[in-house]
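A lone chain, given as structure tokens: the form predicted on its own.
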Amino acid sequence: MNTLAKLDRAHVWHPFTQMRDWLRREPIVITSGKGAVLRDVHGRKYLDANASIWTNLHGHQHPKINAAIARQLRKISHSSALGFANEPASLLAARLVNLAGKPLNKVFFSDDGSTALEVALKLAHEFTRRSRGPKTKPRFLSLDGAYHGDTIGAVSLGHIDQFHKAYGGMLFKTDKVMSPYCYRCPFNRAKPERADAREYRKCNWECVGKVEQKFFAQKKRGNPYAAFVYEPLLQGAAGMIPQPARWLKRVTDIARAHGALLIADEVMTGFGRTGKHFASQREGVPPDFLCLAKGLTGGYLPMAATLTTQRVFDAFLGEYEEFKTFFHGHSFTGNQLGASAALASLEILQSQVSKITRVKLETNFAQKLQSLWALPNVGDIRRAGLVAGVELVRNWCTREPFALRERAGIRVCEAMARRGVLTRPVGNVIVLMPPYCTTPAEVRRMVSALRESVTEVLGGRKEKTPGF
């Protein structure tokens, strides 16, 4: 075992991983990295198959965005927000509130996702109780399965019991309402008829119903809910669960009918991950926050934002001694590097070559997902814009589950990395969310890996028939 490995293992706590499980092995030790290729120490090629586990857009090295770096520390590296302004998160703010169109226009920034989500909670609950009166008790609704980041405010916000039930005496109450889970609804009444042609949605809406009637039991209760906070068109750690065609807007509408704002978190997939800048403007939804990370700085940096409205901005304005401040804050907001590289991703991402790049490589990436439906393993290949899920089952006929103590996606992604290959599951879903630079030939090859990996570890070599 390397010398960097054998630190790793004396010292390094890694998140949401067994450590008994990460003890037992030799750990993977990155050095470099290129485009869609990591090395490690031993000089092998691994291809970044989970953009970094959702974070890089362009790639690794890439030069715009060393030399946006490289030209900032040459200037300076970090200055306090309290007090003071500085060039490139002026520039920052400015470029987010064009992209995200009206009514954002104010942008608060932070260091990740969860802190982005704390900051509109934060906001909302504030707002809610100036609105309202003081007195009043703000509550807020997310969707089951919700993940929303590790701070106290956003684990409040998440359904996940693995992740969150551990720090439930840690928590505040907030309610949870059904998720758009095709393929486990239990209203869905649509056969497939063919393995890789499947009819999802066959139902009246009724997970559109269990919103509204959520609203309307709270609303009765006299204290409507302050904010709906949601992923828009995907739920990630949820398990890559896409949202069908119109139930944003659906929902939406709901929220807005009975008061609520809209708190969207597009940690992970803003940026172009589902085709448009963000999620929301895939249905036309204008939040009332939009909470973005991950890619903001193209995976370089830690930096996020919190967008906000003039109304929401208002209700903090006063004189000194009222109080109405934002009293929230951290070391490292507005920080010039991370503001650079943000800046330079951004053009990145707007060009002409970039979006071209983007739109082959979702037709692309498409196609190859096709080839894993012939195994009796998949059950579910759910894909928007670029980002990937599929679900392993035990019986792809009656949808039935592996266990988790089969540790069946991690077996699988433990055999994706002998092939050269480095994702993480979520559960038994496979994620596959390659970098924009992503190859036609690295396509084939992370799809390839996934194919031979699920045959080797489930053992299913019998393709499916079509049909039952």
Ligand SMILES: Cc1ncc(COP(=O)(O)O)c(C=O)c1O
Second form
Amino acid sequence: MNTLAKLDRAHVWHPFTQMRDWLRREPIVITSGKGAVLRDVHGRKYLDANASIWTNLHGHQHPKINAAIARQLRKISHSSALGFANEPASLLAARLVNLAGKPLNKVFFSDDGSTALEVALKLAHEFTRRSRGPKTKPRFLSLDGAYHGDTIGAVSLGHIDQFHKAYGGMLFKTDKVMSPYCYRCPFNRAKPERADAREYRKCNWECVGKVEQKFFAQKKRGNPYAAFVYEPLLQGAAGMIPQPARWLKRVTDIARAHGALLIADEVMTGFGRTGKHFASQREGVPPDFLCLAKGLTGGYLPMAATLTTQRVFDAFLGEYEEFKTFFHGHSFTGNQLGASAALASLEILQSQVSKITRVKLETNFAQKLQSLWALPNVGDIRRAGLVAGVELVRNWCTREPFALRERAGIRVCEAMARRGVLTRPVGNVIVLMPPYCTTPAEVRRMVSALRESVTEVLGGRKEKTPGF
Ligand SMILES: Cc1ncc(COP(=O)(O)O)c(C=O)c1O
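I would like to compare: after the form predicted on its own, may I see the structure of the form predicted in complex with the ligand?
Complete assembly follows, chain above in first position.
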């Protein structure tokens, strides 16, 4: 085992990782990356098939982002936003506002997805108390299967028992409401015309009805929800679950009608992942808070932003001694290196070449994924733009899932790593999220590594007829 691997095993505690499993094998130690390829300490190459946990946009070592950071390094790496403005953060705020569109015109910078959510939560909480009266106890509604990060506020919004239940005693209470999961629709509407279709027959929008009921019930209790928190178009950690077309518009219309603020968590869906710059733009639903992180810097540096409106901003204006100030901030808020990387990344994202490349990549990605329907252990293939989740099941006819302790997703990802393709499952869902620079040959390799690994690990060799 090489020295770096030994040091890691001796001292590093990895996130979301059972360290007993980790200590059983030699870890892959990444030493460099270029484009969609990562290289380890032995010189082995791997495809970065989940964009380094959903962060990377344009590939590693992008010359323009590297140059922007190097230019900024020659000026200054960091000065505090508590008391001072700085060049790249001001430019970035203006650019983000322009990209997001009205009515979002204020930007609060922080460090990562979780803190972007904390900022939105605290602002929404305080805004509600100021508009409804100081005795109000603002209450939040989020979606079943929600994951919004690992800080206490973000965990309070989360509804994945495996991640969140243990901390119950530390959290504040939020409510959850059904989110659409058409493949496992409890109303038994999951009979698509074709296996890969997103339009479902006979759907009466029962899941939307559930949202409406929840809002009515809360209003009856005399304390309408302060805010509705959601990942637009696609719930990531829930299992890459796309929402059917028009779901977002319908539920946000209901939330608005009940006076709730909208908090859109686009930590994963932002920056072109689902086609538009932001997933909220797909159905024309501007939120009151837009939370961004991961791809903000092209996946280079930890930086986040919470965009909000003039209306919210104004509620925090007052004389010094009124203490209406938003008492929140982080040491590295508005960091110059992060902001420079973000500016360069947005420049690339908005270029014509990048747009054309993404459209071609999406077409290619969608086509290649089709071949996986033939595998008996593939129950569902879900895709929104350049994100896909492939749900592994014991039996595709009955949709019987694998028990989590069977580690089907993990074992398939380990087999993919042996084939030179790196990704991480969410439960039994294998995530493919290619960086935007991924070539057609690399897409083919990602998909064939997945196909071969499913067959090797889960054994089902009898091909099924594509479609139901
Ligand atoms: C939708 C969503 N929100 C928030 C987060 C938390 O982001 P971070 O890990 O940067 O704190 C994540 C992370 O995966 C996410 O997917």
